[in-house]
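To begin, one chain is listed below as C-alpha cells, in the form predicted on its own.
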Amino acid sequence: MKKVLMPLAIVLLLCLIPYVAVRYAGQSYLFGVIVPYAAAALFVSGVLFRLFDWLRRPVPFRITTTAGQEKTLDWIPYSRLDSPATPMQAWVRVLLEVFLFRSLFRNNKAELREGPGFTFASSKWLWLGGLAFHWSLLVIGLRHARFFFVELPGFIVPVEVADRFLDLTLPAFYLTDAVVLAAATFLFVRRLRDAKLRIISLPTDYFPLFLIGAIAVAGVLMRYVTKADIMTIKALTMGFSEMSFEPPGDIAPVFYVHLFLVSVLAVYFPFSKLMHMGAIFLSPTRNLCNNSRQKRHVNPWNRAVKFRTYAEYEDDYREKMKKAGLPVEKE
C-alpha cells in the first residue's frame, strides 16, 4: 500500500500547500501569476526538449509492428492498417491509435480460469475507460479556452452545448466533469483489484491519476460548492494570454489550489510517461510504413568497405598459385 499511499500524501500536500499560503499568508500573486508562468515556461521547454531529442535520434531501418499481411505481390491481399505500405496508411493508423485507442480495443489478456485451464478475454473494459478518460480531458480543455478569448469560438460552442445538454442544475452540469471522475476512479480500482497490475505499478502510475482526479475534484467545487468569481477568474486568465503580470483579484483559495495543481501537472507532463501524447506520432513502431519488400532500406552510418575482387585477388596471387598448383583462370 505504499506505493498508493505516498503519492495520495504528495497529492494533499500539494493541495494543502496553496490553501493555506493563500488563505492565511496573502500569497495569491505567487500562486496565481509567478508559478503559472513558471510552469508554463517548464513546459514549454520540457516538451520541446523530448521531441527534439526523439527527433534527432535515425531510424534507418523499418520496424513497424505489424499484424496482418504485409504488401508483397498485386494478387495477394494484404492488410491496409495493420500493415501499412505507404506513409498515408501508417497516418491512418497513428490518427485511430491517437483517437479511437484501436490496438487497445483488439487487446486481449490471457489468465488462468478454474477448468481446462490457459484462457484469452477481452480487455474491451480498459478501452473503454481509457477512452473515456482521455477524450473527457480533452473536451474540458477545449471548454476551457472561454476564460482565454472573449468570445467564445465558435468550433468549442457546440462541444459545449453538447457537454452541458442535461441541463439538471444551475450552473449547468457538464457531462465530462462526471466521465472523468469516473473514469479515473476506474482506472485506479483496475490497478488495485488485478493483482498482477498492483505488483508491477509503480508509485509514478498511481501519481498522475491522484493528481489529475484532484484537479477534477477542485474544479467541481469551484464550480457547484464555493462558487468562485468567474469574471474575476477570466480578468486574471485573459492577462495570462496577454502575458499580463497584474495581480489576481479577491477570488476563492479553491481556485488556487486548482491553478497551482494544474501548473505541477504541467511541470511533471514532460518528463513523466504522460509524454506519451506526444511520442505516439513519432513511435517509428507506428508511423512507418512497412515496405520492405519493394524497398532497400541501407543504414546511412555503415562505413565504406572497399571490396576486393576475384580478379584483382589472382593478379597479385597469379604466380604462387601456380606454384602452389591451384588453378586459375588466367595463364
Second form
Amino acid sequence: MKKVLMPLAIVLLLCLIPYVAVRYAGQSYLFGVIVPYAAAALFVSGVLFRLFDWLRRPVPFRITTTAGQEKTLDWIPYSRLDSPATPMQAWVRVLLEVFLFRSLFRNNKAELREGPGFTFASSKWLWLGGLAFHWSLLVIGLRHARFFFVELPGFIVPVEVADRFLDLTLPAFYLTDAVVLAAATFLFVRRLRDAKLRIISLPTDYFPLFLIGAIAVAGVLMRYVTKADIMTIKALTMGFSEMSFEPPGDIAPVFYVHLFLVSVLAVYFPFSKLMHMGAIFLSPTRNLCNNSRQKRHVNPWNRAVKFRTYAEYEDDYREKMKKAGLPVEKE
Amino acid sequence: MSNRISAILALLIAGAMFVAALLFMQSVHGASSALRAAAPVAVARQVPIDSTRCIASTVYMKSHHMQLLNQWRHDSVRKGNRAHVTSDGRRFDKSLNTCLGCHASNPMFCFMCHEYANVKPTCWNCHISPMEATR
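Given the form predicted on its own above, I would also like to look at the protein as it appears in the form predicted in complex with its partner chain.
Then the entire complex follows, led off by the chain already shown.
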C-alpha cells in the first residue's frame, strides 16, 4: 500500500505548494513565470539528451520483433506489417503502433481459477483504456493551442468542435475531459485489482497517473466549477509564446496549481517511463525492417580480420596434401 | 459462426439502447412541459434601472458570465422563473436580450473577448446577436 500512498501524498503536496505560495505569499511571478520557463528548458534539454543518447548507440544487427511470416520466396505471401521487409513497412508499423497500440491489442491474460482450472484468453481492456487515455491527452493538448495562438490552427477547429458536440453545460462540456479522467481511474484500478499487477507495479507507475489525474482535475475545476479568468490567463500564455517575462495578472490560485503540476510533469518526463513517447520511435525492435536474409549486416565495431579462404590454403599446401594422400579440390 | 451471433447481439443491444434513450427523453420532456404549465411565468417588474453597473461585480462577470447565462437559461426555459434580482435589489428579465439592453452600444462587446480567447458560443445561431441588435 505504501507504494500507492507515497506517490499520492507527493502529488497532493505538489498541489498544495503553489496554492499556498500564491494565495498566501503572493508568489505568482515565481509560479507563473520562472517555474514554467525553467521546466520548459529542462524538458527540452532532457528530452534531447535522452534522444541523442539513444541515437548514438550503434544497432549493428536486425533485432526486429516479428509476429508474422518473413519475406522469403516470391510465391510465399509474407506479413508486411508484422515482419516488415522494407524501412517503409517498418515505419508504417511504428506509426500504427503509435496511433493504434497494435501490440497491446494482442494482450493476453492467463489466470488460475478456482479448483484445477486455468484460463488463457485475449484481454482487450488495457488496449482500450490506454487508447482512450492517450487519445484524450492528445486532443486535450491540441485544444490548449487556443491559449498560444491568436487564431486557432485550422486543423484543430474540427477536433474542438467534435469534442464539444454534446453542447451540455456552459462553457461547453468537452467529452475528452470525462474520458481522460475515466481512463486514468481505470488504469489505476487495473493495477490495484490484480494481485500479479499489484506486485510488479512500482511507485513510479502510480506517480505519473496521479500527476496527470491531478492536472486534469485542476483543469476541469477551472473550466466548469470555480472558473478562472481566461482573458488574463491568455495574456500570460501568449507571453509564453513570445518569450516575455511580464508578470501575470490577477489569476485564481487553481490556475497556478494546474500550471505547476504541468511544470512538474515536464521536468519529470525526460527522466522517467514517460519517455516511452520518444522511445517508441527509436526502439530497434520496432523501427528496423527484418531483412537479414536479403542483406548482410556487418557489425561496425568488428576488428578488421585478415581472412584466409580454403582455396588460398589449398594453394599453399597442395603438394604436401597430395603427398600425405589428402583429397584436394583442384589438381 | 459465433462472430455472426455476437454481431446480431450487438445490433439488438444497440437497438434496445436507442429505444430506451428515446423513451427516456420522451418522459423527461413530458415532465418539464407539465412543470411549465404549472408554474406561471414571472415577469420582471419594469423599473428604471441603473445601467452603470453590471448585474454582478465586473470581476465576477468577467470570468463567470457563462455560468450565469447557463443558470438563467435553465431558470427561464425549464422552470419558468424569469425574474433575476441582483444583490443590490435591481430586477432583470432572465434573458440574453437583457445583456444587450445595456451592452448594445458596443456591437463587438461579446465578440472582442471571445475572438481573443478563441471561444465561439453557439448562442447566436438562434438568439439575436449584439451586432444585429444595433443595426
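Bear in mind the structure is a predicted one, so any value in this text is a computation, not a measurement. Whichever C-alpha set is largest while still superposing within 1.5 Å between the two forms counts as the rigid core. Residue numbers count along the first chain shown, from 1.
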{"item": "Core-aligned C-alpha movement of Arg23 between the two forms, 2 Å or more", "value": "no"}
